[in-house]
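The chain below stands alone and is given as structure tokens, in the form predicted on its own.
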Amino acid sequence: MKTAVVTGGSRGIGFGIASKLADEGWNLVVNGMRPEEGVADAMETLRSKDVQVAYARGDVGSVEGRGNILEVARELAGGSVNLLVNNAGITSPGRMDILDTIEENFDWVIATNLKGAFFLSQAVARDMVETKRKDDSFQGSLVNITSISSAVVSTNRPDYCIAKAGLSMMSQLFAARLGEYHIPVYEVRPGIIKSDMTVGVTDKYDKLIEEGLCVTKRWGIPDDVGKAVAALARGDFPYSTGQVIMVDGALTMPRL
């Protein structure tokens, strides 16, 4: 039985990772902010699936968050977990031009959505590296979910754009490094996903696609990036370390 780590795993995106990892019998480490009870329904179904899961509630944009995942992971794990999926991560507040953006909104965007996924990566990739030194035979990778805001210009969320492009960095230098050691690094780049993310501007993608914003004329759901999530964490692309996986309907896709 292998491990994962899902950050943000109790909702949404996170959370169709999730169910599609305990498809695949994978045991699971649920990062969320809720307290438990808040999540329980969401651990329930995803425990039906005959999989362990445990819940690690914590900011991961913070020390004691981070710390707190590790540990709960390791304890179920028995040491390294075998896939960190970074997934947690929160909309730009009040999606504030970029000539109004303030400092508060903007550490508190790249602390959670960019700097806790760096230093859980290396805190976890250490683990990774120690274990694979000791036993040859051991799997593990990292899944980075970015967005096309990496490469896709938003001026009123700057500061989220630039938190996904530089997790989609993050992805190739972590790919870089991990490379001797076997442990391939990818990044799952979404489109317009259907979450509570999305809900206040359902109205504005509803007739943007409908107009043909994307090729695959329909909203992606949570389901659609965990489908992909779990094709990487099966090992089904050994030899694609630091590549971008789209999910996106092709909406990024050059057209005339």
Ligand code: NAP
Second form
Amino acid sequence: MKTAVVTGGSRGIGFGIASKLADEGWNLVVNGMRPEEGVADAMETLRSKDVQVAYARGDVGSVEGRGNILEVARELAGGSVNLLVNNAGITSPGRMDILDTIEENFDWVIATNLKGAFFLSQAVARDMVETKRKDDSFQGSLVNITSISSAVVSTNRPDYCIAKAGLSMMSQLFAARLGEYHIPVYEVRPGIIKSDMTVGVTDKYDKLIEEGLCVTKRWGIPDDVGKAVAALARGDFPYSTGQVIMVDGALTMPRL
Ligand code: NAP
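Can you give me the structure for the form predicted together with the ligand, which would complement the form predicted on its own we have just seen?
Entire complex below, previous chain first.
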């Protein structure tokens, strides 16, 4: 059985991804910030799918947090994991205008949404390369959950947009570096998805979607993203490393 790490995997999009992977028989390391008691229901739901599930509490933006994720992951996998999904993320605190954004918030968003994913990917990639050198049949891949904010400007979320744009470049960098080991790296770029992150902007997006913001006239749901990640993880896109998979209901498709 293969093992995947899903950061921020106990709720929202991360839980949608973890659920779809569990449906396909992946053992899981679910990471998050909350104590284990707070995620008991989510873990129970995943375990009911007959896979092994371990919880790794820790801040992806910190050395200690990433160390804990790696320790739990190596133990569950008995070596290198086969898949890392960099999903954990926060929105821009307070959604402040670019002329008012403060350094503390900027650092927090970059540390969580970009730096954490970078150094976790680096550590997991090293494990994968080492394993692949010993065993050519080993299959590994990385998936980064970015956002349409990688390319679509929101002047009240500059830190978020910059972090996601950086994560898009990061996907290409790791794809280029890991190509020789046949370890594909993909970017999954969601649009507007129902989760705790978007609760505060429900009315705004209800209205915009009703007015035709997306070609597919509805909110995205975590399951939409989970299905895309599961297909990538399954190996259904073997010749597409470095590519962006859009999960945005065609919000970003240019239209006249
Ligand atoms: P969410 O419902 O707010 O969930 C965020 C998850 O990330 C939670 O599981 C949380 O852990 C975890 N997390 C936050 N900070 C963390 C940290 N420092 N270390 C480890 N885990 C941390 O958000 P979501 O909507 O599911 O978003 C998931 C990802 O999709 C994010 O990267 C987000 O930017 C991206 N995205 C979201 C949308 C959208 O419309 N919702 C659109 C495009 C992209 P706890 O549960 O322990 O708090």
